[in-house]
Every structure is written in structure tokens, then in C-alpha cells.
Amino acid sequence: MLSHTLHSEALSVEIRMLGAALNRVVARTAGAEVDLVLGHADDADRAASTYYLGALVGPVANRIANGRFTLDGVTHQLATNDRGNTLHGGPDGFSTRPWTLIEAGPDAATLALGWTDPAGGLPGHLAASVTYRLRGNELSQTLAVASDTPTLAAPCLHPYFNLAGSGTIRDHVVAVRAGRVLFTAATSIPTGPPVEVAGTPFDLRGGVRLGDVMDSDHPQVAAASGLDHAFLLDPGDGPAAVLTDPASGRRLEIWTDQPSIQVFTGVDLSTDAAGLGGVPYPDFGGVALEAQQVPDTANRTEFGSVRIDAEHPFRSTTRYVFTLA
């Protein structure tokens, strides 16, 4: 089985094996189906893709620098795939591989995978599972990961939205809970301890048009050509993250029990091998908003910690709730 549809009386969502991508969140509004998210034709354009467009991510989730670490008192080194630097998991990481559809029914399924690092730099079996689960217009999804032995695991989601269905994402609104940000060399890898929001572009905690942080002369988002950046959250009740499209009215609120939420805004999107239907989408095309431990602690230690063992599996939830106009 290569994918399996999750139905409610407001959405239908596909999951696709590979990767345990969310691959499309179609809304039934007015009449009509607009596709919510970004995703792909099939597992070939998947495969060839350069974004993680919805798919799962890991075992280890944004980047660690160099592709080392050091546990317990030994130093690792991974398969390097982004700038001398191991994005993601790696050249062979978590969204490379067919996951297993261990359970599923017409609003949840559960994925599970076996992995483990083909270049020999992560220690340890991993046992991952991911269960998405679909009630009305809220979707939610469960990561775990369990190891026999020390290591390193703390996967994410890695949706794009794009509220309005097509276009760009610059007119969409965002407001992230979050009065800090890490600011990045050119490697994407945070060059020191999180920076104060307040004044700066990086200030999304009122709702701020996602177009006009990227026409920010701000050297940060300049490099960037936009955002792509790890907002430290808050503390505090309320969603970590609001998304919304002003032309249709439609509202997305993220939910989760991570630190951070990387905000990308999608940059060349247009040069990637593939988009839904064979056809690329547009530079700007669908902001992914990442929901996750913080970038590099697999070195920063101030930032928390990313080691788990057969103790102290990871696990997580993050709930996606939509408001359809």
C-alpha cells in the first residue's frame, strides 16, 4: 500500500507510506476542494524532491552541525547532506524510507519503521511510529521513538500550508508565541544564544503579514531571502503558532508540546524536481512551519537534549486545527 486516506465530515487527508508523509489536506468549502497543504504527484517526485514536502523527518530533526556529536563521552559523526552539516537524518534518514501501516481506519492510522544508520554514526535499533488522527477539522499527530541503546532521536513533521490553495504565502498572516528567535550563519546553523524578538522583524507574536517580514531589509532575513529560522516558544496557554489566509477566511492554529517551531518560508521552491500533478509550485509556494526540539542541541546543550535510550523513549504531539470558511 503506497498511501491511505483519512476521512471527517470537514477534511480528507492522505498519508503516503513513504516518508510517513502528510501529503494532502484537502478542505471541502463552499462547494468546492482546496488542498491545504503541499505534496506530491506520486513516490517518484517524492523521492526526487529536495524539500520534505509534508514528510516525516529524523531521527533527528533540523540540523547538527558538522554532522557531530558527542555522547556520553564519545564522539559520532554522521553522513553529512546539507553544507558539511546533517539535515534531517541525513542522506538516509526517516523521509527516505516506506514506513509500515501497522493500523489503520477512516480517521487514524499508525505508521511504524525500523532504522538504523546506514553510515554507522547514530548508535542503536530505532523503532519509530507516528499515528495521525482525524477528528472534524482537527488533526493530530503522535511521534515516537524507541532505541536499545543510547541516542540521539527527536523527529518532526515537516508540513508546508498554503491556506488559500494556490499562489504564494506572502499575504498570509503569521503569528508565532515566541519572544525569541536563533539567528543563523550560512550554513543555517545558530551562531549564538537566542535573540530578543522585540523590534525586529522577527517580532510575530501580534500576527504579521509573512510578505512583509520577507521585504525586510533585516541582514537575517536577507541571507535568508526570507524566513528560515527556529522561533524559541513561551510558555504559556494558547496555540504555538496561528496561520491565516485574510482572502478566505481559513485559520490554521498549531498545538504542540516542542520548544520550537521553524518557520520557512519556502524560498525556490519553484527549482524543486517536483510539485503536486508533475508541476512545480511557486517560490513562496507554502510556509512550513516545523514543530520541534531546537536546532543543533544535539551540541547545545543549553538548548535541552535530544538523547533518549531504552528508559526514556522520545515521544510528542502536535495538533493541527483548522477553521474553514
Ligand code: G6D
Second form
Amino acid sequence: MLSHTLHSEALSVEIRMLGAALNRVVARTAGAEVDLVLGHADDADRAASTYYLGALVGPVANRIANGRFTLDGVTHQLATNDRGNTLHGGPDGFSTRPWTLIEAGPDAATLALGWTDPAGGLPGHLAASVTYRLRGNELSQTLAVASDTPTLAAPCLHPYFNLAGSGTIRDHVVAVRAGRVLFTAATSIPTGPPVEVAGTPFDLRGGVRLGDVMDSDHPQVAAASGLDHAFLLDPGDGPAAVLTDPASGRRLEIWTDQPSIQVFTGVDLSTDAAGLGGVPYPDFGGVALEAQQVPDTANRTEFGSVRIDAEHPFRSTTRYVFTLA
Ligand code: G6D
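Having seen the form predicted on its own, can you show the form predicted together with alpha-D-quinovopyranose (G6D)?
Complete assembly follows, chain above in first position.
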């Protein structure tokens, strides 16, 4: 079984076993079908890609600086895969593995993965699972990771959205409920304390057109050729992020129990696709909105902890609520 598709009256959602990936979210609108996320035509393209389209990344999402961290007094060195850092679980992370479908129905599916990575350096035998549930216009995703020994785990889903179904996301409007953002060094590792967004192009609280942010001459935007930053979520009752495509009227709300959202505007996507001969997406053809732990929490105790052990597994739920015009 390579994939499983969930159906509701409004959406069809294709889950690939490789990387437990959310590969397609197809909306039927006015007789036409529109895929609202970026995905791969086949698993060969997915395996060769470095862009994690829709993949479940882990055990630890985002970056661990220098691939190094100290756990219970012992320093561990992980395999690195991104300019000296460990990104999205490293070279042999969750997204590279075939997951097993253990429960499958028309509107819900659970995939599981037993994971060890002696060469990669992360301790423990992990038992990971993800349950996708589709109800009408709402897709939820619950992640769980258990370990018999103390280790690190904080995975997340890595979907790229394009609510227009084609072109770039420059005209999409994004709102993120975050009063603070992390600026990064040249290797994309967050540096320094969180920065207040007020008065900067990073103030997405009221909703901003992505193209306007991407065209800003702010040095952090220039260095990332757009956004590739962690927004630290403020407490609140509403969605953590809202993405709108004004032309079609389609809208997405993201609700999460995670403390941050990484917004990545997809620079160089076309290079990846061209390198593969895979699905051709233009640069900025999708925006990744990743509900996750704060990057490099493994080395930044002020952001919390990504440590798990037998008594304290990882568990997290994120919901994607679409409005289809
Ligand atoms: C993540 O933050 C990272 C980006 O830097 C990376 O390029 C992308 O995944 C593939 O969003």
C-alpha cells in the first residue's frame, strides 16, 4: 500500500506512506478540482526531494544547531544535513521512511513507524504514529511519539499551501497570531532573543500580502529571499494562522497546540523540481506553514523542552480548516 485517500463531501486527501505525507488536498469547487497543497507525482520524486512537500518531519522538526545537544548531562552529535545543522530529523528522518497503515477508513487513517537511527546518533527506539481525520472542510492531524529511553522528539507536518492551485503565493494574504519572531544567522539557526514584530515587516497579526513582505528590504527578508522564520505564537482563542487567496476567496485556518509556526515562502522550489524532473512548481509556488516546537529548542531551554521519555511521550494535534469558495 503506497497511499490512502480520505474523502468528505468537499475534499479528497491523499496520504502517502512514504514520509506519512499529506500529498494532495483536492477541493471540488464549481465543477473543477483544485489541489490546495504541493505534492509529488510519485515516490521517486519524493525520495529525491529536499523540500519535504507535505512530509511528516522528525523526530525533531526544524534545526538543531551543529547537530549537537546535551541530554541529561551527555552531549550527543547527530548526523547533519543542512549547512552543518540537523534539519527535520537529519538525513534518515521520519520523512525518508515508509510508514505502515495500521487503521484505514473513508475519513480517517492512522500510520505508524518504528524508528531507530544508530548512524544518525539520536538515542532510543521510537514508536511514532499519526492519525489524519477528515470531516467536511476540516482535516486534523494528531502526532504521537513514545520512547523507552530518554531522547528528543517533536515532529511536525510540513505542508505547503497554494489555495489558488497554481502560480505563486505572492497574492495570498497571511495572518499569524504572533507578537514575536526569531531572527536567524546565515545558516538559518535562530540567534538572539525573540524580536517584537511591531513596526517591522514581520508583523503579520493583521494579515499581510505575502508579496509585500517578500519585497521588503529588511535584512532578514533579504537574507532568506522571503520568509523562513519561526513566529512565536501568542496565547489566544482564535486560529494560530490564517491564509487567504483573495482571488478565489479560499481560506485556511490553522489551529494548533504547538508554540510556533515556521513560515517558509518557498524560495528555490523550481530548482528542486527541475533537479528531479518532478512536479514543476515555480519558486514561491507554495507557502509552508509548519506548526511546531520552537527551532533549536534542544539547545535553547528558554523555549521549553523537546525531551521525551517513557513517562512523557510527545503528542500534538493541528487542525486545518478550509473555507472553499
Ligand atoms: C523548512 O525552515 C526550513 C527551510 O529552511 C527549508 O529550506 C525547508 O524546510 C525545506 O521550512
